[in-house]
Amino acid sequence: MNVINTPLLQDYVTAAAALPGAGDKRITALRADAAASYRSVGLPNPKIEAWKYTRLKDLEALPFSRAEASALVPDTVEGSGLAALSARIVLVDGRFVPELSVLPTQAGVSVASLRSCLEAGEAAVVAILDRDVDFSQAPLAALASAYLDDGAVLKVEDGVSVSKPIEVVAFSSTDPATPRIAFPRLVVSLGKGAELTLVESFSGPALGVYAVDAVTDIAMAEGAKLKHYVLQAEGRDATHVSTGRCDLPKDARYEGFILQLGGKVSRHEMRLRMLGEGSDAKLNGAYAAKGDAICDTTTQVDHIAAETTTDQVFKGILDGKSKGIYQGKVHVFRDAQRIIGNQMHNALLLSRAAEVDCKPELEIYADDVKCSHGATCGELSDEQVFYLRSRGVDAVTARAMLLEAFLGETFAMISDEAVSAAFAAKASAWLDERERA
């Protein structure tokens, strides 16, 4: 077996026996398969095509240890800023914290800790965790699954529509003595015809080295509708990797948005499988990076069923020596006739030292399809800045207005107005901080 890097599994043998559900054969097999896959692939490096542009330098160089349950639970944790919520689920260092959470009261909506579900051996939860997983393509998800421990399980029953968003806040603490890595895990199950707006927000201390390896597993039944919004606002020195997986059956609807604003190195992967005719997905996003930060957005969409539709639009702003990456792959299977799959990525470079790497891909095995991809990058238009200045706007304000307008086009794609406003406010705060720096 070719082992590239295994330091992050150094305590796995002893830890595995104490993890919840260790006596359940299916859970134990899932963890063992994940650990074996990670040992064979190792920590991703540029020799792996999907990681060509992103290197997890701190995870390679520093002695990270697995974050244990925090003895000191913070009084409050920052999330997206949404005020009107149906529920607020708080994870600290990957562990469900009921005393900071506000659980749903609506009939047909339930929240439980993942640990309790694993200890009870809940078949439905294990099935979601264990479905068609190819860990060789997702080594960080493999690492997280090897240490499968705690998180949250959110269920919405058949026909139930949740009126207000549910937010899951994943907060990471730091240990000055030893860098730590947390594994937040979220399992979402939507019944037939169910409707939910879900917001995930990731954050941590502004200063201090820590790492997050998050996985979100989403299972949707026929006709379900999910609005899924992700905010990554980690601390300046954090390493953040998250993997989302969602299967769409017949007539399911998915609206996703990814906003990345923090971290030293961040990568968000989203994998959609269009399994049923009539399913539709919109996956959009925005990112902003400065200094020497690296921000990676990677998506994979598999059109497996006929008559399915996906659209993707991502925009980014890069300053200083930062680097932005967008990798989007649309795979059209042989029987997936009459599908539509579009991708677009636009980036603004505010510095000559900034870099953007864009790799849209189409892999098509059907002949009756409509697919497109496009990418642009460039600087702010001097003509647009001059136009605003000629009308009495100073140069700094003019540039700020243009940058907000550039990202604002993506926030307009968020159909939930409260979430759109909250995400726009987060981006505006990032731009204000950049101007003050």
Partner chain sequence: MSNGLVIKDLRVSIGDKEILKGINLTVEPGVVHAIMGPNGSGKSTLAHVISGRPGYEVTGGSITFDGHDVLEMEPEERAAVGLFLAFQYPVEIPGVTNVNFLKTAVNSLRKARGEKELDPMAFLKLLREKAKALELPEDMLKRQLNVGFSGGEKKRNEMLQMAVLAPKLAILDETDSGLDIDAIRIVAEGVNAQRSPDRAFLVITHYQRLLDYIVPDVVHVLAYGKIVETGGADLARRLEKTGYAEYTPAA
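Form predicted in complex with its partner chain structure, per the form predicted on its own context:
Only one chain is given; partner chains and other molecules are left out.
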């Protein structure tokens, strides 16, 4: 088999022996399975259907090595810019940094380092990590799991409603001497009826090569409610891959948003598994790319239980020679009746050299379902530009207004007003910067 590999797993046996929980059979088996899966598949390539459109060229070309604990921890790390938070957890190069973090004070809400949980062999955490994952379509998630090491574990007990958002900032550093890859990992567990607003921010130095291979595992108990907002604002030269997974039991509610604005090659993948009747998920997002950036948003929704509903809206703006990718799969399992699953993707191309690839997919094995998807791509509407200009607005302002409105429609779907405003501001800054360029 023609597997593209990197030096990443070369010293794996030695490295694995030094990882936390190396004496724990479940943890070592998990790592070994992941390593074997990565070895058999290698880096993403077009033969993997889920990676049809995105190549991780830097990872293919450069000798990346695993980011060691960073000696140079920055004084501050940038996140979403939200002021009112219940807690702020900072990971630098995948490692939990208590000095930079603000821990929650509310009863029933706890944060721990993943490393400590693995060392203690915490059964609840291992169980979440050990949920069946199909690594064959997710080689980077396999690689991250092979190196399962540090990160953060966030727990909200039954019935606890976390008052303000908790933000997890995953900051990565760059090393001019050698390209490095970090594996930030987040484990979230919500008890019965618990409520949480979680903001995940990814950032790093504006310039300089680095790679992030993040995995987020979320487990919810019955009736839990999660708002899960992701801001990907990596540096210009970064390779960013993150794989999220959330299982929804009976009556669970999930509202997700993925905003991608940074990175040279970025791929954010979110998988929702609707396991319990009455669970509902909304997963929306926006992205903007310029230069020669590649920005990939991939979602998979598995309707396994009956009477589950999902709704997805994604929008993207592509300028320069950038390429945008949206892949969304809605899979309705046999006997999962009375399903509603909708998907929409709209892309605007602002330049002749930009490109968009879109693959919304339905796989349906039950008949009493209402599923739909829609996709459009094109340029800004001439009609709309003319309408604004006929009222006196100049062409540049008219186009800027329309672009902001285009993305703005998605931010309006973020029910947390502070996050909605913060994300809109990030997108607005991106548009301003584009205009000045």
